[in-house]
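To begin, one chain is listed below as structure tokens, in the form predicted alone.
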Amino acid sequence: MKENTSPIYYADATPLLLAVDCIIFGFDRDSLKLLLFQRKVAPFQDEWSLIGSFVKQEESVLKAAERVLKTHTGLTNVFMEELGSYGEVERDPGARVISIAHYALMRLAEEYKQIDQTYKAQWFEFDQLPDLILDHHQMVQDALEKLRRKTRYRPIGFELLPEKFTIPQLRMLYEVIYQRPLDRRNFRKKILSMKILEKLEEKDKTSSRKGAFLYRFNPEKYQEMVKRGVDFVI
């Protein structure tokens, strides 16, 4: 066995822990929800928390966040983006810990609503959030603000919708994210003028007998729009 003769650098550095925390958003037809977990370890055992983990020696920060998401929701290939770092000296009484927060967007299809049973988690509406540990409430507020900015200029809102949706469902999503009403006629006119939606022959008749036509987001059309220099602005 070859002996490790590599020189030791940074011998005088103070050790600290690096963690990732995931803010997981879900949209359920008419409300934006947040997935929370009851913490399994001390400190703050059994209190409500975002889900996180320490970064392992052999993985990148992004891989750690992806591992946390898959381990605790069973999901892969969902939209996830780095939010920022949280490194106040006394943020965690357990040790000196810096956390790199990420936020994720997921569609709340029926099978994903059962995450709370399978992974001992719970979906909360934003006006019913419990107290959260550490600085997790600040992470949630920062993630919500970033989501509002991103959905205004990029079509990431479609990550929260089912594959097929109505224009009213799309408008309601943006109203929930922005926390304000949007003019129905102007919203419809604007979103259709972008020509990034594919109109289907199917209708959603859950809210009326006449029903509303279903649409599907067309990412290729969106890329064409970007190349033409047209901005996605809601």
Given for the second form:
2 protein chains.
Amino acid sequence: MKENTSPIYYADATPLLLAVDCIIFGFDRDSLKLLLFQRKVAPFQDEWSLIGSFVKQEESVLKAAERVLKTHTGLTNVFMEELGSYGEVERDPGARVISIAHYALMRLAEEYKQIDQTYKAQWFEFDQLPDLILDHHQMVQDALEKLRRKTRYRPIGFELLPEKFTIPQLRMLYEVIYQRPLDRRNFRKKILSMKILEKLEEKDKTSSRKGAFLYRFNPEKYQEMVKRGVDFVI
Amino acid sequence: MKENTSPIYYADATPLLLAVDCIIFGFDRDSLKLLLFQRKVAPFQDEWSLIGSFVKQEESVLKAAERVLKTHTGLTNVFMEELGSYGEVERDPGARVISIAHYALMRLAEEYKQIDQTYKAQWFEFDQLPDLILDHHQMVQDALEKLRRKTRYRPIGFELLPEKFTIPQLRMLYEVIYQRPLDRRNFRKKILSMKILEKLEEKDKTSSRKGAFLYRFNPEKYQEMVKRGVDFVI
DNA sequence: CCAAAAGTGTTATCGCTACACCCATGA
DNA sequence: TCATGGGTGTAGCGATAACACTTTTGG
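For comparison with the form predicted alone, provide the form predicted in complex with a further copy of the same chain.
Whole complex next, starting from this chain.
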């Protein structure tokens, strides 16, 4: 039944190359990281790049981004959202290519650190990025800005933490993203007052002798909060 | 010197049709409006649609959106921003087309109301829109949501008002966008406390015997406010 | 027993909300 | 003179920011 390539309509329009690129954020204890790859195709072969691919005839733009993520990291079910399009005529000397950038947030647990080996990718400290091809550096800057704005008003920061995390870990994440210290006591009060976290019995003792209680984000409780008309703000 | 269509690279990628569509908001005294057109090409010829066009080989995506706006309204220098991409495979039965939607805000002064005659377009009350083709209704909904969020944190509402406006007019605009009443006195205090408006000597007497003072948005003052670290919030 | 991080409570201040009254003017 | 919308002031409340002390425990 597929007739979407019918040549009857739009015959005078010029087809263009459309790509997706993914800005992949990770977080490790006290630093924000970015996953980069060495480009496999010319031009700019072997230079550092975001992962990307052309959008195929038979897949949606979002599906293309998800395919790219899966192909290069082996992961699915990762938080991902559209960042925006990059459509300057001369942005890619290889051809006229429009790219729709997406940013993704992923937990950087031990198993995922091995992405390096399997997929020939590398996690970079955010403040020690190598030169990137094309306008990828701009994409990264734009993604960071969006991340800063978005984490403040939406509960997406949890995507960067393991399922179970401590309040100090969560605070550290926000401190790294915002690049400024947050008051320990006020932060704890604020996040707990929203009642969107479940306190567990376990403690994490990796960063103190006393140990800190682990918590888990509860999406249902978050939905209840939204229904009550309460805003998520940090 | 243009070599961006060199066939050497990316030979295996499939080109696709890429379009831009514009969601054009207007504001008239006490109602939000949307500019729509009757589509000139098949499929769906003569049905109501957002304005749009295919992106050409030699123009950026943004330029394409600006061209569309100019072609159909005669206007340039209109506030416009990317909304996002619409990239489902089956979204357009005419062909596989990805659209990058943009929303625009324009002053709806007397001269622009004549857009109707000149360009065969029509302003619709926002709550009385006709059926729209494809996923254009979804685009409009998404644009409205973005407008609501954005006007709250960025000084873009002024784009919908004449250069000179009264505080009650400005408040009315926000009431229409947010769909809820705002306290007259608190609104005035808040907006004036930011010190981003210039008070003029003139009064507007069209809506009251006493008349209301006219103001003008001052972008330089807004920049100063931003530097002071003060947030724009309404 | 002590260093180091986790956890708790209190107070002052700022901003927002909710309100009531006066002002200017054309009809 | 009065109806109508414009303009101003204030008190109360809630959220946030600033800040000091106690708890736990491995070494």
